[in-house]
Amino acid sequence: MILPLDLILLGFALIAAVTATWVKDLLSAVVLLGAFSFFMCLIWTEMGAVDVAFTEAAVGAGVSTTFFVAAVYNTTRRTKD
């Protein structure tokens, strides 16, 4: 384990997660959650858990993000903010 790399990846993951909760746009939140999943995938890989990292990449960053983007595009806004 490379501690500085772990801390950098953890910082990016925390920034992505916190920013995803603060943004008002749903598509931006979905993209940030996909980035969070990607950073978690990198953290798992660096820790040596390649099977968990592969599952995180396939399900978390891949399939879930695709489904969320499709759901956002199929919704409509009621009000014009």
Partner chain sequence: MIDTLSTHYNYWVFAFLLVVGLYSMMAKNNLMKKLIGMNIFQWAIILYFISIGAKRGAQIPIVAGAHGQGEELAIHAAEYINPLPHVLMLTAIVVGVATTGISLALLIAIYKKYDTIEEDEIIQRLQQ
Contents of the next structure:
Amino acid sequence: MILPLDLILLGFALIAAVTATWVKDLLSAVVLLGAFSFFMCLIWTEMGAVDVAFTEAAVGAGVSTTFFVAAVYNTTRRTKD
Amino acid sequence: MKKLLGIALAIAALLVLLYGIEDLPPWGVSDQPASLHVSPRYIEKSLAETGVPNMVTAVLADYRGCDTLFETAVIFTAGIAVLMLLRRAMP
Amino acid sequence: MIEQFPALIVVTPLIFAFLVTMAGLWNRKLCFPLVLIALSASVVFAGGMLAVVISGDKPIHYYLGGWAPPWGIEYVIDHLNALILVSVAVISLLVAVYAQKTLEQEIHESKLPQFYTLFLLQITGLFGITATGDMFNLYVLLEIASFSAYAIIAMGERGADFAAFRYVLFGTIGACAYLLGTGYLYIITGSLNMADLTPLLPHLFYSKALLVGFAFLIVGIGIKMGIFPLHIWLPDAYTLAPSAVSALLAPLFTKVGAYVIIRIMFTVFDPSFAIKLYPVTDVLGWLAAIGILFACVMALAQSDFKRMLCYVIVAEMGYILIGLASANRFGLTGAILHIVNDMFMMACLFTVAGAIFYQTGTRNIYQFRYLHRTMPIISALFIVGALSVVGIPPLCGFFSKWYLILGAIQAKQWGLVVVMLLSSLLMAILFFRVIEIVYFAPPTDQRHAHHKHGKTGIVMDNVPLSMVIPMVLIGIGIILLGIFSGVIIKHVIAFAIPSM
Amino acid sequence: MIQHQEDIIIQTVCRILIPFMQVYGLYVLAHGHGSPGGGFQGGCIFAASFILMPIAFDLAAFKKRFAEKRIILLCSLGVFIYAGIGWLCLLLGGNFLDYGELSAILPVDPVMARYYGIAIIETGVQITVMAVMVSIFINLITGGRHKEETQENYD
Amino acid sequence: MEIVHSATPLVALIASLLGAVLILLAGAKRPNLREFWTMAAAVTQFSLIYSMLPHIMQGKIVVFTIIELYQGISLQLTVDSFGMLFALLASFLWIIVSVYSIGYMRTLNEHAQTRYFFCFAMALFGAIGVAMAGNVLTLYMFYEILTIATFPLVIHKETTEALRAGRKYLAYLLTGAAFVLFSMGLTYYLTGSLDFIAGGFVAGSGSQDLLRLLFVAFIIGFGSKAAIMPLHEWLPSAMVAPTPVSALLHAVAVVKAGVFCCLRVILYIFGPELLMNLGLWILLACFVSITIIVANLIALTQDNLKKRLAFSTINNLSIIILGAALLSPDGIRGAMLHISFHGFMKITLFMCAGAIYVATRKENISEMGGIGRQMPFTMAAFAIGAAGLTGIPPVCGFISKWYLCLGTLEAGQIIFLFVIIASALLDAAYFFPVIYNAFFKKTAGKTPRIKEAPVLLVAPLIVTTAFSILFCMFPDAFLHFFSLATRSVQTIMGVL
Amino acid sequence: MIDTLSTHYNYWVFAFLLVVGLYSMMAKNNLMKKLIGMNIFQWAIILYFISIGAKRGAQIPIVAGAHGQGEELAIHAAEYINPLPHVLMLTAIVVGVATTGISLALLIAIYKKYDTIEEDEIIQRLQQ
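After the form predicted alone, can we look at the form predicted in complex with the partner chain?
Expanding to the full complex; the earlier chain stays at the top.
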């Protein structure tokens, strides 16, 4: 647990989360969500929760993002907000 | 309207959360209740009691095996649900 | 064997859910018998546990995996949840029998195995929520129940998928809020077991974190059970769902949520926390009061029968909260009794709605004119259910209302008393409006025709017996629950109430 | 998706990658006892390998191996293994999921019986997770419009 | 007081419930069987209740606990002398009204007769239950059953007007029931008991103001059924119902049950002593006095015979409550006697109105010129009944009014004596034109031809007329109303 | 409240993440955005739980090199990170993915039926 690393990762995660809800392109939003998941994964590794981080990498950042992409593929990329 | 409601709700939730933060144990200390009450047994005994060095696996699959069973059932539910929702009716 | 019942009652429907899936791949006709077997077994298990609990006067503890709490997960069956389990088991069995025919009409045949699987998983979740003694385990089971609910609700008519989507959003907020509340309890106590938390919490009653955690727990469960300001998802979801689904979910899911609130407020937390330390019960009481009036008025504005009933559910939830708000023996007796009674009443009304839809294809109450000519039994059952909700003795709805009023009087909450009385009048208006149409509003073209032939034979319902019989049983249940409410209170509820 | 597009690079990479991913998935499962990993993670990796198949080749090729019925069967089989072990423990006289009781049928002491019990249920979890993830993905990516080879004339 | 534990009250109750079920099963296809069940249930019920009379006359009470509900609450049937009085009245008149309704419904070839007879039996189930209820909860239960069972009878015609009347009926009665529910809860909270005790049981259990509130809530609750003045609106509207129903509503079941409940509240929950201390009786007495006078004045203006009778009913019910509110032994006795005697007389009048309607389809008094010569028996009975209500001997109304007057003197409240006398004069004022019209006014045109209603309609009203006269000569004959009332007064006041 | 910032900063981040998720679930009009908000919401809670388990200077909860050795090793609770929150969150993550799966399936079903995933347009089309 290193404070600067903590802060940087948490900050990145926060930024990723906010931008994911912000951007108008859904595919970008989904990818940003994947990035958010990935930062979370790093944070947890850094906190010592290796199992959770592993799961997060496989499930959250991997499968979940795939699902989202699949859904965007099947619906639309455009959004008003 | 919806935005205003969302903002109001979000601010309310934020205030409630921040109000509660004060009384949480500081991050990373090892003598917080969460680390003292139940978990020591998992850490100290799980290897002896289950033979599994990875405590998370031991707790996940054995001590709290019931959770995991239902969690698997949750996945199963999701699978069946998606199948039922999206699959068009077969003749 | 009987000591294994707490696990069996949860696991049997689960295992049968997988069996149904597998059997469905092979032969779809096998699914329904399997569901019946699983649910009958559950009724036996639940009844057995209730008998044991009543005769033994102490709760059954069951350690899953053989690990003692607080390390392992524990199922505790005491008077309170044994009663709820029995009601859930009985209602779900009856609704399952009832559901068979409506499903044939409303759901494509190829989806039936999956549907039955989710149906069983739903019931697994409800049993588990009721039986478990572990906060986190409750979350997981809540999610099973919710997931299956999302999916089977979405199988309904036009708009059901969107209603289900909103339900997913709200349900996830609810479940996550519950999880967060559990997290707050965990971080300051280090335990997840309900029985273990009980002695740990009173030292921390002044902790802000505990208060926040409690708030999240209540909000989370409140969303799932649809108490007043958090009920927004409920009317759409339950109205548009297939008849069988609303007949299962509407009586059971919300009431199980009410059970969880009672469990958390009065077993996990000391009653003094929510009553004396913080005015939680008062706040809930006023929410309930506003909610009841709001729901009654909204129900009056509906012409869709099922949507009207959905608002009635919101009002009934308000009654249960009033019981909690009065926070004395009477109030809690009323609340617990009302959980059981309301399961039967709502099951009755929603099955009636389904049966009417099955035969006539409409849910608009203004098209129910003179329905009793073509559906005499169903109409009679509707009368039973409706009068019970209005609170006419000796039907069961009256007795719970009576204890709730006693509780509110004892707590000197005159406002709540007035609201309860007023709402029962509103309910009367609500239901007599429909009764009038069903019984006394002949279709205009027939008005003179039947006057001439006073002895026209009655056409019996076209609803198949497999639907009518469970409905009749539920109706009889309403009457019996009313007459024997004293027995239930004396032998079960009296022990289920925490000492104040 | 999934139009049949011949892309030699992707196909080749996938052909090489898929077996390794599957081995890795099994490794994660088997090593879950001593290092991070277990049924969920292994299952997801396994699922990822299968998800690559329809992406790189086409759905029909994938369907040949994984008919929908088979996937459903695997879904329920995994949980069934899990719950079945629980039942087995129950039948052997212990509580539900009390793997220690497995020592009655396995030639080991109760502690090691728990060890193996965990291994078995993790396998079950892996099967379910793998099958469900694949099934969800297939349904999401096609919007439920994929064909079964047994019903070519339909649709 | 000696207690006899016996299941007879329950069996008597179940007789009508079972009757209702059998009526339903017989259905529209077998009208004879259906009406046989009606009669059988009525006769069985009456004989079972009558069989308990000896116990009551010996000063015992018959008790049967159906089921224990909670500490101090049970569903309990208790037959004491007052309850017996009402139960006898209701079950006896049910037999007569049954005969009458069979004639009425068949002659008019009404629709939905099965529902009619079913609800009739259910209403009697409720009414007898009210009579035999041993505590407030049981009373409330049967009270609600009575309300609900009467609703389909009120809107039997299914016309818009009938539906509106039915809504009004429910609105008033269910609101009243809500008040009762509230006061019942309060009573239980204050005393921990709900059992009726002669002379009251709530004394000293709460502050005076709380008890006043309780009393007012009770009276508003039951008063809605007893049609005390601001709450009477539903009753005239409910006249759209078929005449036997109106007879049942006004003479026996519904409004009498309301009055019966009011008396239960006054005498068996609060008790004369407490009410005297609270000073509420005078308020109640003033209220009902206003009702008496105003109802009579309104009755004068009504042209519809049934509506006129309805306002007469409102007046008489209030007289009964006035008698009880005076809290003097004779007043109470008069009130109790008036419950039963008014029942006999008013049912006669309603059956006359029904018979006229069946024979001539006339409902308005102004159209009834010369009808007395067409229907001599009917109108003679009407005249006797009207005379009785006015208080002219030798009809039984005289006896009850006599005791009521004695009661006012006993209580030292001369003003209420004038109220009663004034009401009698007004009674005469609105009944006399009817009789005059019927016998002495010429019909326009044709010579009158004797055309009585069918015998099934006329016979019952002659029987009740005969009883009305009999009870004046021998107030204690056959049904022993006089001794029952006397005994009730004894148990309540301890003196005579 | 502010003085807790140095010792509780990850809880602060958790609170903000949660609120971002909540806001986006409530206020966004696009259903996909709502789902993204839902994911953030869930992941914030997971962050909170993992933070509970963290211990400064402790090892990850795996006994190194202990395969099959059993009881000889003396293990002290303070040396290892609390594994329980990790277990809970493994479950929660999987539940989260399952939620995502179901809601995306619903989303696609909705898109197929109404040809849009904007909430107001769907409501409009439902009312037609």
